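What follows is a single chain, given as structure tokens, in the form predicted on its own.
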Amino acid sequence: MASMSDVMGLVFSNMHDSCITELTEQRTMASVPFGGRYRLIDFMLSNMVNSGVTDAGVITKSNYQSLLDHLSSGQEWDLARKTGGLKLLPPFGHAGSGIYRGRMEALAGVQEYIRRNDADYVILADSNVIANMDLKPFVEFHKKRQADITVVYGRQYCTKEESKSKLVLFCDENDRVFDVLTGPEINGEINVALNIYVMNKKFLQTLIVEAACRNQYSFEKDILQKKLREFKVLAYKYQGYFAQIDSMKVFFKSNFDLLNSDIRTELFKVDSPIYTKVRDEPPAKYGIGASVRNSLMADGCIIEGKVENSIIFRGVKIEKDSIIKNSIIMQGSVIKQGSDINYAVLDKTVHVSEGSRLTGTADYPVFIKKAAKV
């Protein structure tokens, strides 16, 4: 199996913020809460650490205060190190850098960090993929096949509407990518790129310089599409469960996927855990009249009402005679007595007044923004 001592990781925190603007108005995609106690970036950072990558940079753009608070020194991921470890890479990190338009401009802004690193290979990844994957076979595949670029993909059924936010790959029997489509309207099973790439560091540096000279900023369009015949681009198929958060509908569904015990077991493995910021809070407390069915309850909750098929984050208080069904209630929210909530997503610290009623549907859940009072 490939050694990961010569591999560094770079995670893009803001690359898909426009896909779920409801949740990214005040935060990055990377720091969007997920599954009761996690942030989206926890999955990719944990994948890197569990695979042996101990040198990771997180490229930020805007609204990254909550991300900084969450990651801090990187201690929760064992990345608080004197050599290597976690590096937070904000915009305007040096003269000439700034707000980027795409992946290549983002990389140009951190090229000095890349240059100083001793790694021979670089893994580029986005923060909106929910999966528990071992990256070592992927790197070994890249090295053995001597590819210029290797991209991870998964097979997924998509409607025409869903495929419009995907990067779709077409591969031959030798895993060679011969066509790349950005945002097509395809109905059926397709090869969805998970925006996880591996490249030789020197090769990546050359791409960055050339893209800057030509005012090119999109990795997908300016590199993968335009130079597909020039480079050896291979695809590596990921066989496990994954969710790519690129819409509120997918965010809603992937949270509820965690109520499936098989998916939960695959995502949260004992030998490769998903790490997150630890909060020393007491276990959830259930009142005498409380009723909870098929739900995930985080620590610090106080439940006195009825909860069914829902994801309840840390520190949520649900008062008696309230009914919560098919909903996601994020950290610190308060549901007052007699409220009825069905198919809703409540961001952090929402206050729902006594006797309120919120009702959406599975395809169009009601969304209440952070710190709102209803």
Contents of the next structure:
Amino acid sequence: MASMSDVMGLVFSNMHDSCITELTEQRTMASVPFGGRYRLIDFMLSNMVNSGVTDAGVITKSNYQSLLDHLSSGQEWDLARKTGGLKLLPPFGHAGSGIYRGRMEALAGVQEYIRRNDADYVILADSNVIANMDLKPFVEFHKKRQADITVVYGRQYCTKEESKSKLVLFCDENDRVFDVLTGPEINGEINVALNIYVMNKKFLQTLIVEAACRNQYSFEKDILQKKLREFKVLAYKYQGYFAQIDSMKVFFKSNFDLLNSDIRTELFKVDSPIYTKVRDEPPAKYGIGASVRNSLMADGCIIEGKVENSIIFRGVKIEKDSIIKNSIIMQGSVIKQGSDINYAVLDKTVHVSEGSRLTGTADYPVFIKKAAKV
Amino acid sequence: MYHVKKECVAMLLAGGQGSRLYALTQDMAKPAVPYGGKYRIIDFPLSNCVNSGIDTVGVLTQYQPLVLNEYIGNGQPWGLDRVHGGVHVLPPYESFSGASWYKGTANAIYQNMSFIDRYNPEYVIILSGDHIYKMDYADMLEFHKERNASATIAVLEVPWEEAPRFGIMSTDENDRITEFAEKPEHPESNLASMGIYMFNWKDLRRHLIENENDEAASKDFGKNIIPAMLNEGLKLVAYPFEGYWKDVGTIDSLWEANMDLLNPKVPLDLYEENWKIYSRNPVYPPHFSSESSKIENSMITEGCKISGEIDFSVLFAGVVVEEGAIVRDSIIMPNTVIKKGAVIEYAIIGEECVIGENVHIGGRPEDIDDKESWGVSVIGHEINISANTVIPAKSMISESV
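What I would like now is the form predicted together with the partner chain, since the data block earlier showed the form predicted on its own; can you produce it?
All chains and molecules follow, beginning with the one already shown.
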């Protein structure tokens, strides 16, 4: 397999923020906590690093303090490099207001970063895809087939409601994309674009300039849809497990996917690990009377109660006689004695006082926002 | 070469073989021995340094340094990758006058005087990589300065009957050390040296050279340097330490020190936010407790997959315990797999072992009549135990069976 040293990556950290406003009120989509110890962006950044892309820019827009804190120098992803490595790209003032409206405008703001990089190819990716994906065959496919734009997609069964937030591709037997629909409300199995693209750098630079002078800002509408006949747009099928986090429902469900050992094995491979920020928590401690079944438990937890079918993040304390079922409890939350929690998502550092009861349903879990006291 | 001056430099003695840990230290120095679910022993003094504001640490290695070298790396996990100072591994080296091993604790520091001189420090703290404890060395330095001492030795009150195992200080009412006895048969005090010494560098430097020139000397801090300083009339004071401190030099003490973490009465709190113990973290997902798991009174860390029964045990990263397996009163080091139906009791299992189905390791003291024949069983690192094997209590296994 060819070297990936001629490829740079750009990750969009704020796309789709509006899909799960509960969780993105104070953070970017990229820094939404996931799977007990991760933030969503960990997956895409790790995919890049594991695939040999060691030059990665993260484009931010708003609410990015938690993201800065999480990524820091990029050291934990092995991206603190002398040349290349991680670059955080906050909004840049000179192109209009600095707050971009879409992908193309965001790219216009980082033109200089792209120009100065000596890569020949650019991978654009969103941060809301959970997958352990080798990007090498994808880039190889793009090069070999001499495409203008190659986009990764996965087959997924969607309801009308679910496909509303999807970018859906239609392609022929030669992988050529002939139609692109945004939020088509289809019921059935569809080609869901994972919003991971590769392009030749020069080609992308031309697109950015052209879009800017026509006041176009959307990559999906102004490029993919409008120029589909003009450009050679190919679709690359990803066969592995993926989840595209674009609603609270999907967020909830895909966390619980991790309780499935096949999915866990596929996502957390020894030779392509998912990196995240190290918090130096001690191991999780189970006390007398603890009972934990079918759950993912992170370090730093102290468990004295009962936990079932749940995802427990780092540093959570669950006191005795409490019962947690079918729930996601984020970092640093405390559940006091005798509480009963079922189908709930507790954001970071929530305090649940003694004897509380929180009950949602599988479709509509109760959501408790960051640092709330219940 | 220009170096930023440091007030205090730490020298961490990490060359110890830890021969009484047998199979566990066959391929690694004692400070590299795993402890407490995600640490190695050396994480404690290293983290204490960082938390005490000491950012320049020399780690003196000699015995089986590979694991330790790789583990310390550039010091980043402890925040010791610094522009000025940071952590440096200092193995014995060949010089113009020849090559020589570290002949004793004092000689190890003597051979690295030029390392210390580069930072032109006022004080040097000598630490050992064999102990589990949390201590603020900045407090000790403050004490050292207040007392205007040449050397300050951290001491701990030990039970009188244990005193003969330690270096024992006799002190006057102002904590000034009047006498030092290395492992005395009839101790005059029960203040034991913790092997933590704070020195004025210029006094220590002179004594290291004198000691080195004395051919009869055994080049040891306890045996030579401290007595020589006392003889000279320098002011040596004892810094009283209260809190948890454990030398994990034997199988029993290593086992106990791990079990101490599960005992709420033991004053060693790893969950304290303002005195974290740092370590090099492996990259693993959170641990998974399956439908059939039953875990109580235990510490489990990332990457573990538990389907069996765990009680009063400490499991390290990446350990797999299959359905029907039972682990009680035991310590399982990283990436070991315990197959179906295996029973582990009162045992320490090393890294990367595979314990076959229905194997039985160790035994409970209450099940054995002859108490002399009972003890913690040890399986070394990278060992396979084939299915149905029975390994009795107090065994020491260093090859696959």
